[in-house]
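Only one chain is shown below, in structure tokens, and it's the form predicted on its own.
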Amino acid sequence: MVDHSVVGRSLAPVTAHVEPGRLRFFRETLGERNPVYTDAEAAKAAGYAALPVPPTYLFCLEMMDAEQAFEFLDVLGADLKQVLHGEQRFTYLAPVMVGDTLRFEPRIASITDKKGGAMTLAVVETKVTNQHGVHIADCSRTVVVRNKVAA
């Protein structure tokens, strides 16, 4: 079972850059195609200072960069076999551009068990601001851990 005393507990934070070669690698293998995303004169026609990163970036940028990208499963006390991914959620208050420096803030915000204690759904949410100290998102995670259940 999760143990529920590390709701409110902050996870290591993260620092990474917005790499343009990396973030090129991520819209490949979506098949990103919106020229918003790949093209900077696209970009700058729709208003953004230079290319945008499309909105799941920062999960992955956050996981890319971390120390130990799953520190949430050991504080959890979770094994990774038995855990299932979620739902994702990202709230944007401003624009991720290619040359942004973010710090990306994680914490368990709640754990849930269901089932009779088969499983438990525990979210971290993780506040992201830029170089200039600009809180630019809210992004959220919700993992869904098997528990073992005496028969």
The other form holds:
Amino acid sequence: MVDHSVVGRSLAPVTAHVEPGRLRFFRETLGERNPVYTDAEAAKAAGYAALPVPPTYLFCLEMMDAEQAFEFLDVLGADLKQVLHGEQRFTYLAPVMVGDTLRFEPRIASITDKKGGAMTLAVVETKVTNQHGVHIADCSRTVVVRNKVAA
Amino acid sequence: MSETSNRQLAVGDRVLRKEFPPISRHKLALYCGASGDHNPIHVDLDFAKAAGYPDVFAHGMFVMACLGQALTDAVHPPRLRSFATRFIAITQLGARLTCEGHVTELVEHNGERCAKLALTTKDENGDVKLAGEAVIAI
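Can I have the other form now, the form predicted together with its partner chain, not the form predicted on its own?
Below, the chain from earlier opens the complete complex, with every other chain and molecule after it.
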């Protein structure tokens, strides 16, 4: 079972760089063809100073540059075989573009037991700011822990 | 590319629909590297079996990235205000995804006229894998 006393705990902050080569690899993996994401002129016409990132890429940046991408598992006392991604939310407040340096500040926002303790939902909320101190996004990830229940 | 700002949106309008090719092992391996999500359950058959699954399966965030692409093909990216999904079911290898979205509500959001979209991603059997919502400025 997951220890409820970890609610409110902050996880290690992550500093992530929006690098053009890594972003290109992501776009090519997804088959991204939208010129706003691939062409600097189209990006400028859309109001971006440089190529912007697709809507889920914030999640990737945080994992790629984390010292320990699965630190939340240690805090929850769970392992990779037990967990699934239950829900993911992004709120976009300002653009994120190639060349930006972002700071992710995750914390355990809530822990809820379900199905008589057979599973636990843990919500990790992350505030994201850029190199200018602008709050650019909020992310929320719900992790489903399949608890080891005695038969 | 369609541009939602060029027309009047109404509740019930279908804003997006996009189909994706079957998900291959190679694609999941590429996504593992491209996303920084190195969870072996998506690429290592031995690990997946040890965890009780018959095979590897897609990252939820890979499927959400497909839905995000379908969304920003239809909605000019600067108009996106929020994007959320629930991962309803595991997406199997070989799945052919179809992403769809329609308008459920027109709202004022932080002083802006916005539309709420209901989003789904289904496989070729019509099974819902992701259900979500986006708010876009109009």
